[in-house]
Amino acid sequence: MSLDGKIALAGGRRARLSGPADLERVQRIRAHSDAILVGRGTVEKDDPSLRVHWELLGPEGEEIRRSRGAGWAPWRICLDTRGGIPASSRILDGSAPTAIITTRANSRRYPPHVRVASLPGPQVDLPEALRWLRKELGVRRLLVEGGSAVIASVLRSRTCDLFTVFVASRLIGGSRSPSLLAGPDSRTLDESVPLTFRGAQPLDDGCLLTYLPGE
C-alpha cells in the first residue's frame, strides 16, 4: 500500500507499488502457500494469473517444486458470491487447480475444469469457505492477497494468523483512490482491527511491516 493506506489508484486503477524484493517476497509466500485466495474484485480490475513466479526464485524455487513434486501448483481460490467474474479471467485458463467459493444462490456454470464450493447464505462466510478448503481441498497454509473487502473480511473475523504489508515511499491521496481495509465503518475505536506490532524491516525503497492479530 502507499504511505496514505491507499492500494490502487482513483476508481480502483492497478499501481504497482511494490518494487522487485517485495515482488520476489510474495513469490517466495505464494510457492510455500497450499492455495492463494483473492476476491471477485480482483479478478475483474487486475486478472491475475496467482500462479508461482518462479523465474524470479532461482535455485530456491527448483528446490521447492522438486519437493512438491512435478508440476505441482497451489490453488487458486477465489470468492464470487453472484457469478460476475469474467469468462475470459487467467484464473479459469486450466493452467493451475482453481476453485469457486460462492453461493447457492449463484446459479452460473463455471469450466469443468473448476472446483465449486455452494456454500449457504446471501454472501459468502469467511470462517464457512476456510472450513471447506481444508476439508475438501487439504489446504493447510492459506496465503490472502486481497482486494480490501476480503482483507477486511480476514482481519474483522479474527481468521489470520500473520498479517504483513509492505508500505512504499509514496502518497496517492484523494477520495476515489481503495484503502487497504474496506467497510463496514469504524465508527469507534471499539470496531476497529487491533494488531499485536511484531517488527518493521527496509525494503525496496519502503518499509515491510509484520503484524500477528491483537486481543
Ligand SMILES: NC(=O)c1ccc[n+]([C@@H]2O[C@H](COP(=O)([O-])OP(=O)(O)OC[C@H]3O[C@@H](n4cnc5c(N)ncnc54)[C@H](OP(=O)(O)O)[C@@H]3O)[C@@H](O)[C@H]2O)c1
Given for the second form:
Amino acid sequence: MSLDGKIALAGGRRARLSGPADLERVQRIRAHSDAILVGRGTVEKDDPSLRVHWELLGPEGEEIRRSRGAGWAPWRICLDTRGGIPASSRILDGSAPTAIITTRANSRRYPPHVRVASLPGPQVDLPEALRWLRKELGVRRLLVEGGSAVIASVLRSRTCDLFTVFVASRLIGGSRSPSLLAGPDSRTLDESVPLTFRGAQPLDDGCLLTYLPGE
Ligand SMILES: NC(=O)c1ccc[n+]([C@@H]2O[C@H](COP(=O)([O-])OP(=O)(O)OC[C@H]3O[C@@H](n4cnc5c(N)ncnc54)[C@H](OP(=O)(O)O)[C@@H]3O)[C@@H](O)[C@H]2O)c1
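Just the form predicted on its own so far, so send over the form predicted in complex with the named molecule.
Zooming out: every chain and molecule, the one shown earlier first.
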C-alpha cells in the first residue's frame, strides 16, 4: 500500500507499489502456499494470473519447485458470490488449478476444469470457505492477496494468523482510491481492528510491516 493506505489508483486502477525485493518476497510466499485467494473485485480490476513467477526466485525457486514436484502450482481461489467475474479472466484459463467459492444462489457455469464450492448464505462465509479449502483441496497454508473487502473480511473474522504489508514511499491521495481495508465502518475505536506489532524492516524504497491479528 501507499503511505496513505491506498492499494490502487482512482477508481481501483492497479498501482504497482512494490519494488523488486517486495515482488520477490510475494513470489516466495506464493511458492510456499497451497493456495492464493482474492475477491471478485481484484479479478475484475487487475485480472491477475495468480501464478508463481519462478524466474524471480532464481535457484531458490528451482529448489522449491523440485520439492513440490513437476508441474505443481498453488490453487487459485476467487470469492465470487454472484458469478460476476468476467469469462475472459486469466484465472479461468486452465493454466493452474483453480477454484471458485460462491453461493447456492449463483447458477453460473464455470469452465469444467474449475472446482466450484457453492456455500449457503447471501455472501461467501469466510470461515466456511476456509473449512472447504482445507477439507476438499487440502489447503493448509493460504495466502490472501486482496483486495480491500476481502482483507477486511479476513481481519474482522480473525481467520488469518499473520498480516504483512509493504508500505511504499508514495502518497496516492484523493477519495476514489481503495484503501487497505473496506468492509463495515468503525464508528468507535472498539469497532476497529486491533493488531499486534511484530516488526518493521526496510525493503526497496519502503518498509515491510508485520503484525499478528488481535491484541
Ligand atoms: N496493492 C495490492 O497489493 C492489491 C492487491 C489486491 C487488490 N488490490 C486492489 O484492490 C481493489 C479491489 O478490492 P475490492 O475491495 O474492490 O475487491 P475484492 O476485495 O478483491 O473483492 C471483493 C468482492 O469479493 C466478493 N466476496 C465474496 N465473499 C466475500 C467475503 N466473504 N468478503 C469479502 N468479499 C467477498 C464480493 O463480490 P460479489 O458479492 O460480487 O461476489 C466483494 O465485493 C482493486 O482496485 C485492486 O487493484 C490491490
